[in-house]
Every structure is written in C-alpha cells, then in structure tokens.
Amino acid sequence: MKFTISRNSFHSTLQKVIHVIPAKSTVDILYNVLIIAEGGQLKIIATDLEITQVAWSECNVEQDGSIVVPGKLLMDIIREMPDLEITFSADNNFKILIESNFGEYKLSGQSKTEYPSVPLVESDEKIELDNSVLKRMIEKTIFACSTDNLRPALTGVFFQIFEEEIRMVATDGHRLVKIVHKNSGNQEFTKELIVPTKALNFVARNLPEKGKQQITFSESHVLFELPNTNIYTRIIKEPFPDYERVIPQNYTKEMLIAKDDFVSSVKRVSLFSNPMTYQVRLMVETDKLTVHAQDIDFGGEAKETIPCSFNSEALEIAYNANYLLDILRHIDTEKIKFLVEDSDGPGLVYPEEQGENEEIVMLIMPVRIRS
C-alpha cells in the first residue's frame, strides 16, 4: 500500500479514533489501529471490542492496501511532525515507511487478518437529532453515571425512544438525571436501551455545533453517524432500574435560590467537611439558607448564610457536597427550584424555567446527619 496525505489531515483523522484504544487489554491487537487506503480515501479504525470508531479523510492513494499499526506510536510520530506532505507505504512483509522532507521513520505492522471487524448495523430503527440537542442531552446525563462495573446497567445512559419524545436518564444510586426532548419528530418505533458512557463521550467530542446526526439502533449495537467518522457501540444488556418510582410526584416544599450563590457557598463551606463523607448540612428557613460543614476529627468548621425563598417550616437536610455541586452546576438558569419534603427523602432540583421542548429534573439522595 502507498498513499500521500498532509500531516494535518492524517493527524486529525487519527486523533478522532486514538482514544478508543484501551489503556490495558489482554488482547494485544487492540493496541493497534487498522489503516485502509483505497479509492482516494484514508480510513482509520480503532476498537476496544465494546466501541469501534471509524474515521476517514481524502488522500492521494497510489496503491490500495491495509495494515495494522501500533496506534500510540503512530500518533506520537505524526503529532510531532510539522504540517507537510507525508508519504506512507507498507510492503508485503508489513514493514512501514513514513517519509517527509524532514526524514523517514520505519516501523513494523501486522496483517489485518486478526483485527476485529467493524460491527454491521442494519436497521430501520433510526432517529435524527440536532447536534446541539444531542450534545446537551449527553452532557446533562453522563456525569451522573456510575463507574462501578459490578452494576453495569448504571454505567451507561438509558435511552427511551417514544413517538413524540426522546428521554435520556442516568443514575449512580446517589443522584439521578432525567432529560426529555419533546417534539423530536414522529418515530415509527419505540425502544429502550442503555448506551455506555465512554461511547457517548466520544460522540459529544466529535459533534460539530451545527447540523443533524442520524442514530441507528440494532439489537446489539448503536451507530452514531457523524461528519467523517462513525461510532459503533455495544448496547449494555441489563435491565435499567424503574427510575419513575424513585422520583417523588407530590412534593409541596419548595426553595427558590440563586444558583451562583448556592454553588459558591457549598464550594467554600465543603472545604471544611469530613474528607471521608464530604457532608454539608443545609438549614432551610423562610428567607435564608444556612450551609454548614464540620470536620470533628480535625476541628475545622464553616458556616454561611445566603438568601432564599422557602414556602414551609424550617428543615435541615444533609448531602454529599460533591454530588450536590455536580447537580447544581448542570442547571443553566440563574435560579434553582429545590424541592424537598423531609430530611430522609431525596431532593429534586429543577431549573427555574424549563427550556423550549425540554424537561429536565435532577434528584439527589440525602446522607445521614452526623452529630
């Protein structure tokens, strides 16, 4: 095989897929990328067996061919080169030569025979979403996913496709986020599935600001078709918890508070919380909120009072500061609606006003108040 391409095009294409390569794997071939040159196009493929990403760009192909190349090494070489013309060639013994005006670099490749094939995703179950909507829904949910591989259903985002709306839900057991996009078109099918967080991170990273993207669902995979790259991911085959049962429907106690004041106060006060629990206590009164943290082991303590509006009697409740801050930072409005019924029940966080064609609710579980 032999092709010529600019360094920037090569680097841009390789950069799209390089993060799919696993940090650790018992399957050595996965540390490599598959390079295919044919029909005036360079195609680079990377996979960790769960996620496969294919990226492509135009190039001048003198001889069609394919070869498996060490991914990180190739990236290190191309990254350090200036933007000039690169000639990439490989012989029948899989010896690779990369040439430029600055010099040449030799490395060894492998046959593509052992490299995993790209999943075949053929289905009539497809949706189309604006890039801005898809990216927003991803960013509003993935932070709440679990990293505990012993609970695989919680390590991804739960997609629900309905006729006139699309929902995405994420939870790790401590917090939960549900975002609904309404008037999303007239899907001719309904579907529920869990998409891994890692794949959605790649999708968000590759999404341009404008345009629409198509998502195709098969029984085992999801395909995201993005500009100059396709991302295939396995579906997590586990039942997702019945999240609707967790979200209370009859709360009457509501606090309205400025988001920036709330976030800043919790950040400062939590510096004095116990490093094992990160507990902050909130005393909500009619016109003020007192944020309090104490580390009994080291004698540190902090307390701040900020204005708020609360429609009930005084109530004290405690949360993990890190989980609380994660929730608050993902609300976009200047003021936050915080619904809570008692010290033992979950808190519900809403924007002061919902966005157009959107409904979002975030839930956080309390922690036991330490005396």
Second form
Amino acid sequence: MKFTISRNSFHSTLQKVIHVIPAKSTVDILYNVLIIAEGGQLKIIATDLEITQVAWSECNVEQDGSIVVPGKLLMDIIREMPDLEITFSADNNFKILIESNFGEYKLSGQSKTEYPSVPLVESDEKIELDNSVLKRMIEKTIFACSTDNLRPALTGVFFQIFEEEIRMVATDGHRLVKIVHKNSGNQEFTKELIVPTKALNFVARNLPEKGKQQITFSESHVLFELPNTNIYTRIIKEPFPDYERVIPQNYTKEMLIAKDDFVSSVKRVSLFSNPMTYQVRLMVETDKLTVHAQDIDFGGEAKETIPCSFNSEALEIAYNANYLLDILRHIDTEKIKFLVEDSDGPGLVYPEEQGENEEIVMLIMPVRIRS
Amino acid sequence: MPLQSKIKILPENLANKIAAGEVVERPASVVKELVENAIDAEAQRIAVFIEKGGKQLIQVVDNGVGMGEEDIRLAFERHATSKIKKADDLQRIETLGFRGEALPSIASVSQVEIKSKTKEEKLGNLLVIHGGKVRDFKKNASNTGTSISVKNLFFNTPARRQFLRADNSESQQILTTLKRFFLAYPDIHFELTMDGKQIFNLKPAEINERVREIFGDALYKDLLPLSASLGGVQLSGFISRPDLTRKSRGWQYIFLNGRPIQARSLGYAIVQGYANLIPAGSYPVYCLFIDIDPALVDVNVHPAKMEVRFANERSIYYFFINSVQSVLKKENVIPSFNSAPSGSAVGRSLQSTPGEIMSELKSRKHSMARYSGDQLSLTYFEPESTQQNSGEKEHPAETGQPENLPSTPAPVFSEQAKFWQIHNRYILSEIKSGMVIIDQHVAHERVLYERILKVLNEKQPMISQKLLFPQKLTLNYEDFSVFKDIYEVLNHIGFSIKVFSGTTIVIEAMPADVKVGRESQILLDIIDYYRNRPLHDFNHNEKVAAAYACKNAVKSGETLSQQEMQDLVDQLFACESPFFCPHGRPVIVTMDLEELDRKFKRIT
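Output the form predicted in complex with the partner chain next; the form predicted alone has already been displayed.
What follows is the entire complex, opening with the chain shown before.
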C-alpha cells in the first residue's frame, strides 16, 4: 500500500479514533489501529471490541492496501510533525515507511487478518436528532451512570424512543436522571435499549455544533453516523430497572433555592465531611437552608446557612455530597426546585422552568443517620 | 544416721498422694530430671554432655552440695527425696524435683554411674547401677558436687529403645528442654557439649543477656520487654513484635517461679493479647517469667511437672491479656525490611516511629485539624522518643498507659505527600527516613473494621445510603440461617434489610461506603465469610465487622487516584492500630534509606 496525505488530515483522522484504544487489554491487537487506503480515501479504525470507531479523509492513494499499526506510536510520530506532505507505504512484509521532507521513519506493522472486523449495522430502525439535543441529553445523563461492572445495566444510558418523544435515563442506584425530548419521536417504531457510557462520550466529543445526526439501531449494535467518522457500539443486553416506579408523583413539599449559592455552599461544607461517605446534612426551614458536615475521625466540622423558601415545616435530610453536587451542577436554571417528603424518601430536583420541548427530573436517595 | 541424712523415705500415704506417672520417656526427660536435681543442689555451674542424642550418654556434672554416702544409696529408692517431708509441703513447692521417683526410674532402665562428694567429706563416693541393680559402690576421689552419667538408656527395654527417634531429633528435644533451664537460671553457668562439640557456654548473666544468647541477636532485637504486676503476681520478660511470628510454638517460654511450665490457658491469653495482630496459624515468640506465691499454684498436675493450675485462673488470664496488650499498644510495631540484623545503634535510631510516619503522611488533615480546635480526638499513640533511640528499652507498662494526644506535632513536609500506586496493589510514599509501602486492601480493611466497630459501640453515627431500587435476593437455606444470625448486627451497621417471604430478603439501604452496584454481592460475601471463617478470637460483632471490612475493602487490583490514596492514608492513620489488618496481616512496611543505601552499596 502507498498513499500521500497532509500531516493535518492524517492527524485529525487518527485523533478521532485514538481514544477508543483501551488503556489495558488482554488482547494485544487492540493497541493497534487498522489503516486502509483505497479509492482515494484513508480509513483508520480502532476498537475495544465494545466500541468501534471508523474515521476517514481524502488522500492520494497510489496503491490500495491495508495494515495494522501500533496506535500510540503512530499518534506520537504524527503529532510532532509540522504540516507537511507525508508518504505512507507498507510492503508485503508489513514493514512501514513514513516519509516526509524531514526524513523517514520505519516501523513494523502486521496483517489485518488478525484485526477484529467492523460490526455490520444494517437496519431500517433509524432516527434523526439535532446535534445540540443529542449532546445535551448525553451530557445530562452520563454522569449518573454506574462505573461498576457488577450491574451492567446501570453502566449505560437507557434510550427510549416513542412516537412523540425520546427519553434518556441514567442511574447508578443512588441517583437517577431522566431527560425527555418532546416532539422528536418516531412514527415507525418504538425502541428501548441501553448504550454504554463510553460510546456516548465519544459521540459527544465528535458531535459538531450544528446539524442533525442519524442513529441506526440493529439487534446488537447502535451506529452513530457523524461527520467523517462512524461510531459503532454494542448494546448492553440487560433489563433496565423499572425507573418510573421509583419517581414519586405526589410530593408537595417544595424548596426553591438559588443554584449557585447551594452548590458552592455544599462544596465548601463537604470538605469537612468524612471522605469515605461524603455525607452532608440539610436542615430545611421555611426561609433558610442549613448545610452541615462533620468528620468525627478528624474532628472537622462545618456549617453554613443560605436563604431558601420552603412551603412546609422544618425537615432534616442527609445526602452524599458528591451525588448532590453532581445533580445540582447539571441544572441550568438560576433557581432549583428541590422536593422532599421525609428524611427517608428520595429527593427530587427540577429546574425552576423546564426548557422548550424538554422535561428533566433528577432524583437522589438520602442517607439515613443514626447517631 | 538415717535421721540426719537429707533424704527421707516418703510415708506411704504421701507417696500415694503423688500421682503416679512416667518420668522417663526419652533422653530429654532424663536430662530434665538430672538438671533439676543439679539446680536443687544449688549448683553454680552445670555441664551437660550428650552423645548420640542421649541414647549413648547423658552426663550432668554440677558443683552443687553433693551427696554423702547414705544419701547416694537412698537416692535410688523410689519416692526418696530430700525435698518433701510431709503432705503440707506439697502446698508450697519451691524446689524443682520433689517426687523422688526420678533417679530410681532412670537407674532401672540404664547404666548409671554417680559420683558425688559433699564439702565436708574428704573423699567422694562412686555408685554404679545397671538396670536397677547395684554393681559397685565405693569411695572415690572427686570434686565437690555430683556427676551422674546415664549410659545406654533403655538398654534392657528394647521396646522402648525402638521408639526413640533419630539421634538428631532426640538432640533437638534435649536442646528444647535445656533452653528452658538456660532461660530460667541466668545466674547459673551452663555448658552443653553434644557429641564432643560445645554448643553452649553460658556464663552467669543478666536475664536480658541470657535471652539474647538463647534467642540470637536477630530475634532478640525484635523482642519487646514486658513487665507488669497484679496483686502478688509479677510478670516480666519479652514478647515479640506482632510481625515476628513463627509457624510453631517452639519459641514460647513461660516460667513459673523459675520452673518452665506449659500453661495452655496462659498461652491462649497471650495470643488474645495480640488479638487480631497475628494471623491464624502463626505463633508469637515470647519468654515470660511469672513470680507468684507458691501456695496459689498447683504444679503437681502431671509428673513431667509442665502443666500447672492457678488458684485464680481467670484473673491471671486477664492479667496476661492486659499486660501483652499494653506493651503492643506502646511499642513500635511496624514491620520493616530490616530482616538482616542491622547491628549498629545508628541504624536503629534512623528507623521511623509510627508517629513520624503518621505525621508525614497525614498532611491534609493536619491543616484541617486547626479549624476544629479541641474537638480533635486522635486516638493513635506516639511512643516516647527515649524508647526509640536507646537500645535499652524501658519496661513500657511502668511508663503509663498510652495517651490520646490532643495536639499533634507539625508535619515534617509542608507540601502534599505524594503517593504512587504499584501494580494496583500497594501504595508507595516517601518519608523522611526512607519509604513506606502500604497494602491498599488491608489498609482499607483496617479502616472499615474500626469504623464499623465504632458504629456498633455507638461511638460513631451509622450512615446508611438508601437504595433507589431495593435489591431482592433469594438466599438458600444455609445462607439464610447465617443471615438470621447476623441480621441485627447488619442492620445496626447501616444495612436495612427486610425479610420478604420465605428466604427472600429485600435490601433497602446499605452502609454509605459500599460501592454502587455491589449491594447483593457484598451481602452474600459477608455471609460466606462469616460462615467459613472460624474466627474464634472475635466476638459476634467483631466477626461481622471483620467480614464487612474484608469484603467491602478496596481490592488489590483496583486503581486508586491520588485523592483516594490520600484519603485512605489519612483514614488509616486515624485508626487505633493502623499497622495490622483485622486478621493480623501487616498494613505498612517501611524501608529505611540506610537499607536502600546498603543495597546499592553506597555504604557497607
């Protein structure tokens, strides 16, 4: 194989897929990328077996071919080059020669026969979503996913595609986020599936500001078609918990509070919480909220009071400060609606006003304290 | 004459009061009897000669008071003893041999030659007995004292002889027996020659010196001195650091009024004192001396006189536990890499104390502690510097109980301590005197264990994270019965579990430090752990706490961020005993700069 390409095109193409390469794997070939040159196009493929990403750009192909190359090394070489014309060639013994005006670099590759193939996603089940909507829904949900593989269903975001709306739900069992985008559904099919968090991260990273993206669903995979790159991800084949059942509908006690005050107060106070439980106590009264944390091991203690308005008698409730902050930070409005019923049940967090065509609710489970 | 001689025939009724038993089992028991006699004869110097594991020759030569003509003859009659005259004396035995059955027993199964001379006599006597029959008895020129040689043990009882082990093994037994005497009588000059080679030549010395000679320098430097008293009972001696254990009880010595004894309950008490600092199947090294009014003990339980009974067994038992605990709490018990004897005093003074390591690693919380004024209640201990710097360690029990330190020394480093994780298993950090290595799993285990115990003792609030999706779990009957046993403790430490129906349970909340998604698994793990581990040394609560701590702790293989490592180290050093996990595995290992320098041949 042999092709010439500008350093910048090569770099940006490689850059797109390089993060898919796993940090640690028992399958050595995954540390490599597959480079294919054919029909005037350079294609670079990386996979961790769950996610496969393909990126491409125009180039001048002298001789079609393909080769598997150590991903990190290739990236390191290309990154340090100025924007010049690069000639990339490989012989039948998989010896690679990269030439530029500066000089030449030789490295060894391997045959593509060992490299996992790109999944085939052929399906009529497709939707189109505005980039901004997709990006927003991803950002509002993935933080709440579990990182522990013990319950795989919770390590991804639950997609629900209905006739009239698209929903994304994420939970780790202690907090939950549900975001609904209305008037964007699909008339032809309904679908429920769980998409791994890592794939959504890559999607969000590669999404341009404007435009629409097509998403294709097959039995086992989802394909996100993005500008000059495709992301394929395996679907998590697990039942997602019945989340609707745990979102209370009948809450009446509502606190309205300024988001920034609340966030920075919890941040400061939580520095004094026990670093294993990060527990903070909230004392909600009609006109003020007291945030309190104590670390008995080290004798640290902090207390802050901020104004709020609460339509019920005083109530004390405790949360893991990290969960609380995660949730508060993802609310965009100046004021937050915080609904609690008692110190044992979940807390519900809403923006003061829901966005257009959007409904977002976040839920956080309290910690119980017996002193 | 008979009335003036030292040895009396025991009255029949008294002879019966003394339980019968075998005295001579193997060469080692002969050695024991003979050396005891020598000690009872007030010898200042005792030489023991052994040939072929004692099968061919056992000879004990002493410079004691010796025996006159009549005594020698009587000595070989059963229940002839110089040490007891009436039954009341059994209540206050202060001599070693008293049964009066040793010499005749030995003489009946071997060829004995005894030479003895008292100070008053000009000439000594020589008695030769073969298989219990007197072959010769005559005047003989000899030094003051007694020399007994026992040849061809069991020559006339081939069956017994067959049961003897290889020479080497019998020699070991003899050595074990003799070491007890060596330790019990530091003021006696002992010599031991085996097959022509002198093994020990122990000049009269202080007990510390004698212990050092017997245990060897390497072991000795890791022994902690112990001294305590309760009522009329005095306890002194040495115990090993918890990381210095042996896989057998071979290095355990207890002496009661100078007599080596085996007291299983006391041995158990000592192990209890170490509590969970030593792993199962390992045994601490110790050498302890009890001084007690002889009226309060019964040493006549077994003819070999190794087992004793105490009048107030329970209080002695707890006295032992407390004495051991107070030493361990006081002392520097961090394991270090210094397995080779470092020798020089400089080397020892460079080693870090637990306090130093803590203050260096605990950088973040120190700054925090300033905010909170007198609320800080750090319960760890810091050994007095005098104990660390001098080779001569004080007896810690005399210097008072470990104290809670309300104020802490300024951290040695002002900047944040740096941590490195290696193989996702150990945390490495730099300290002034070298480096520390912390096992992440056992460190976390210790933290959780102490926290849960505090929660159980209501010293700390229980924090329980409610679950969004209660976990339903059907247990098998076996697990369910364990679950019922520990159900209350579990709910006390932050679980909220309800029985749904049959053996199906619903987990509604978990202790707040359980990782998301692990709820069911951790409960099953705890049940398994609780069932499979015979943690006899723990009470019920401790056992659940240990199970929870072990199963919920960060696993070896998990990647930790800088912050997580810092938090873990901070938490660890807030523990009461940060250096060992609940099962006794060490948590922290230090390596001195000097040790590294030596390894790289910077210094020699």
